[in-house]
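Starting off, we have a lone chain in the form predicted on its own, written out as structure tokens.
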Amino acid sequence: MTIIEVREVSKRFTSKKGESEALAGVSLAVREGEFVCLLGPSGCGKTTLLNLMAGYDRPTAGGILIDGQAVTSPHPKRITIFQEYALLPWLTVLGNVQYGLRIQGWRRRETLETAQKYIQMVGLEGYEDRHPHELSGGMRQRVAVARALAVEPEILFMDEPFGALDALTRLKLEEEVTRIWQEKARTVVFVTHDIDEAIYLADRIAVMTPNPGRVRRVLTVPLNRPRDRTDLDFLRLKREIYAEFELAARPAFHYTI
């Protein structure tokens, strides 16, 4: 069943430099208990269809529906995660993880119990005292990953949330998420520029292209879990991927006759 539909979206900024546009004429539509990518190189607009998904933005022209009402504002059950991980410092983990169950007025022993079962979740039991600075990137990122499940989100954006990790933790991180999200069957619209990242995790990938943003093309992903990176199968659908890029780079040329 559709649960997003994103329908003939467009999206223009003003400046003091004139009006640009970000997105032309997007449309993509994601299942529920779907992972969906999007994937391009920076400046194509993913991170502003996914401001749009979540409510943060209006669209210039075109509409976005989730569970067939029109998006115009953030939703307590749709939650996102961005890159900066956005802990609040003063609090220790088993605090940011219960934030956001205390705000929806949940009670003081299911709030700490479903902490507690998040934080397992996501490996850090033993750290609910420290704070975030006690903490490295990669635990910070599980921390955010953690408080945005304890609130039972239908959906999950994920803005390059492991961008600024280093390869081995980002590694760590997409094996932890495929698992989660396998167990919790959430809806996943996960924004990278990563191929095989996008590979990796995703069921289908938006392939975006800019100069205006558009999903120049929506790829099934045929390889089963776990997934493997050296895989003849991978590699063959990351050369796919990357001569979409190259296709969409190549200048045209208009002949006069």
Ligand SMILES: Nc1ncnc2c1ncn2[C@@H]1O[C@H](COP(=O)(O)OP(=O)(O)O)[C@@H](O)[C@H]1O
Contents of the next structure:
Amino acid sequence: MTIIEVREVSKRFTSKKGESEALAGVSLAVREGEFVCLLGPSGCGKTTLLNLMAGYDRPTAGGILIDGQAVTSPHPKRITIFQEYALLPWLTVLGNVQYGLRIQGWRRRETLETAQKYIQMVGLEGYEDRHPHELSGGMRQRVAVARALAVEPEILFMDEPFGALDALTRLKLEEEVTRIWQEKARTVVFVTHDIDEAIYLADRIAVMTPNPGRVRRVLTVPLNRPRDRTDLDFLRLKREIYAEFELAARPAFHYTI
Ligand SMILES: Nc1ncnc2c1ncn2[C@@H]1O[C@H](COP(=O)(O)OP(=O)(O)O)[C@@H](O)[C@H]1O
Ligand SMILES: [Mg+2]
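Show the form predicted together with the ligand, please, because up to now only the form predicted on its own has appeared in this conversation.
Following is the full complex, with the preceding chain placed first.
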């Protein structure tokens, strides 16, 4: 069943430098429980599209429906995780994860239990009393994930959440997000410019190109999880996406089936 429907959306920005057509005629349907990646180079409109879906901005033309209703503003059950760790620096890990629940008026005891459950889920038990500045980048992003999940969102929007992390931490977090997503079966829209990350995570990949921003193609990833980045089918798909971006695969890189 379709949960998010993007219909012929265009978005134009006017600034001192002139007009930019961030999105032109973008259509995309996301199914309930699906993991969709928006993949494309910098400037192709990924963040713009995510912000429109999350209700932070309005399209110039076209429309977006979630659960059949036009999106007009952010919604407490639709949470966005940004690249930079949007944690509250004066609160501890526990405080940060509890924050959203407190705002929603949860009781103290349920708030504590739920926060602890999600802290454990992202592997941060034992760090409840630390403040964000006492944590590594990867740990901070784990807190952001726990905080987002704690309010049990229907939809999770993630905008290059692991972009600032080192490669190995990033692989680990990709694994964890996959595991949590399989457990919780939430709908996820995940922005990345990293081809491997998109293939590793997504059920489907919306391949985007810039000037103006468009969804060029939507690819299904027909690979079982957990996925192996060195699997031939993985590499085959990677090659196909390289071609979409008109990037030549290295001549020395070839394989036979
Ligand atoms: N608030 C804004 N004002 C003016 N131009 C913007 C604004 N936000 C984005 N843009 C422009 O829209 C295009 C798409 O940007 P963005 O959605 O941030 O791309 P991406 O996230 O794929 O890197 C770019 O050309 C960018 O400069
Ligand atoms: Mg962006």
